[in-house]
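Here we start with a single chain on its own, the form predicted alone, put down as structure tokens.
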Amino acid sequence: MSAARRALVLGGATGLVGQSLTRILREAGFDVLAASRADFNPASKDAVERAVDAFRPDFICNTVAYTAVDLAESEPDQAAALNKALPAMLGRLCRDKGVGLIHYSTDFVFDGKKNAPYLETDQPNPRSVYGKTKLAGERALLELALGNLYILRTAWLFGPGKNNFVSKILGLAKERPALNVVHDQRGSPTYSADLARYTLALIEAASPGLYHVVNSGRASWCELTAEAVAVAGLDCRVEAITTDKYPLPAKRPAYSVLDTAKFTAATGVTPRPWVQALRDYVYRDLNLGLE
């Protein structure tokens, strides 16, 4: 019998991303070390070079990021110390090392001008501090030509395990008779439990790369809240207002739907629709919409 696989999933124990893919590695027979700050500080070249050797993984899951998108604006070092110093890090400890390395990016590296969703091969152009950070952070690994390398963008993100912009909204609607949201940005929203399963796939599928994953279809902030609300059975009308309305310090793009054909056509996996992970999301993980 071989051995289990092993994966060092960065953020694991507390992340979003980290919590889902941590459980499905664990499922799928991975032998995983979920690490968090309390374990190690992941910036630490040294700390998470002994990590390594002492658990000897096949793979590296980045899953730790700066994602204050507004706050980044007036925090640039410290965005680009975790969305671009820390990839960088990893990615020459596991060209030295070779181990695998998964990454996650976003749709934020695009500037939102285009009116189909966008590829791979489309060029980047990130307008606030939190996209040209990360897109800094995907630059630096494929400077390093490694050879089992896979970057994952991804795209407004929802799941068990942490707040959420899902979450965070039907707390409101719980407590408010109506809702104010924007309608005129669109993108792909993406169950952090099928994003661990396609990266999974990935792995499986043993084809690095840089690639778009996340749910198939796409909706507004606006449309996301509404059948979020709708689905949880909440009694909260939800009011369409243009991103002028409602200014924040970063820029945001107006379309960063994501294509997946490149994901499906390396693994065979067809993405299913936001919305029937969103009914996961509100049915099973937060138990609500079945009374």
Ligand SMILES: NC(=O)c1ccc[n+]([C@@H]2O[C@H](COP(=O)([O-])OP(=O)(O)OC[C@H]3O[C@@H](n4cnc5c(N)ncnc54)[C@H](OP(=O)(O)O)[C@@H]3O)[C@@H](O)[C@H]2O)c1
Second form
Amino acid sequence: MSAARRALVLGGATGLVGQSLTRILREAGFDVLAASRADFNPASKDAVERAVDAFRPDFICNTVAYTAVDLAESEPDQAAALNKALPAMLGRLCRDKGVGLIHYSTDFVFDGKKNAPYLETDQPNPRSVYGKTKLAGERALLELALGNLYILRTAWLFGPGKNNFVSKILGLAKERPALNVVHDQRGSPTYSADLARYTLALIEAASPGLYHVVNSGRASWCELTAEAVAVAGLDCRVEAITTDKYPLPAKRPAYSVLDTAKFTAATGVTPRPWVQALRDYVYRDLNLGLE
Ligand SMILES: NC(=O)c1ccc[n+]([C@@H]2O[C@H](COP(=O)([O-])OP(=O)(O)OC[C@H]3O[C@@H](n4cnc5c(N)ncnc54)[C@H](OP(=O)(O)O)[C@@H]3O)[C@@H](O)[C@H]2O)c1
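Return the form predicted together with the ligand of this protein as a structure block, the form predicted alone having already been given.
What follows is the entire complex, opening with the chain shown before.
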């Protein structure tokens, strides 16, 4: 019997993507070391190198990021340290140790001026510090020309194990008779468990590269909210507002739907619709809507 493949999942113990990825890789027979900041500092080269030398992973999966999109506007150095310097350090380490690297990025690398799904070949033009630092992380990795590098741009995540847009909105919908939600930003809502399955599909296809990986379909934040409230069976009115009625520090793209044709060509997998995935999340993970 061949030895189990090993993956070091940075952020695997606490992150939204990290927790789903850890579960899906373990179910697929991987030996996974799910690391949190309590285990070691993922931004410390020495600490990560010690973990790599001890665990000898086939892959490092980097789910660690500075994901506070609005706070990043006032903390650009902290955002750059996690979103650019950390992946660059991991890339060099993976190159030196002959380890594969799976890294996540975001739809917020785009400016939203397109009105058809974004391809991997479309020119990024981020509008926020978060988007700029994530793009800088991608570029730092691509410059290294690693043989076994996967960069997965994903978007609008919901899933178990950590608060997210859908869990927060459902919490509010339980308490309030009505919610006003932005309707003039459209994107690709995505279930973290599906993202983890699709990550595994790319690993199995042994097809490194830059990919857009999201559930299919598109929605505004308002449409996502209305669907989640309906699926959960909550009695809350959902009203559409425009972005200027809900000003936030970071600018977001008005349109950031991602095209997944390259992912499907590599894996043979067509991502399922976000509406279907949302039902799994609400019914199975949150245990809502079925009573
Ligand atoms: N969430 C989304 O909607 C979304 C959309 C597009 C792209 N992405 C990308 O997907 C990837 C995963 O995102 P996610 O939503 O899973 O992120 P997340 O839940 O916010 O998790 C990030 C992980 O990074 C860790 N972390 C953050 N700051 C740290 C620090 N200073 N030192 C050590 N660890 C730190 C967190 O640990 P703690 O739990 O201890 O804080 C957590 O494990 C990221 O690359 C993100 O840019 C996410």
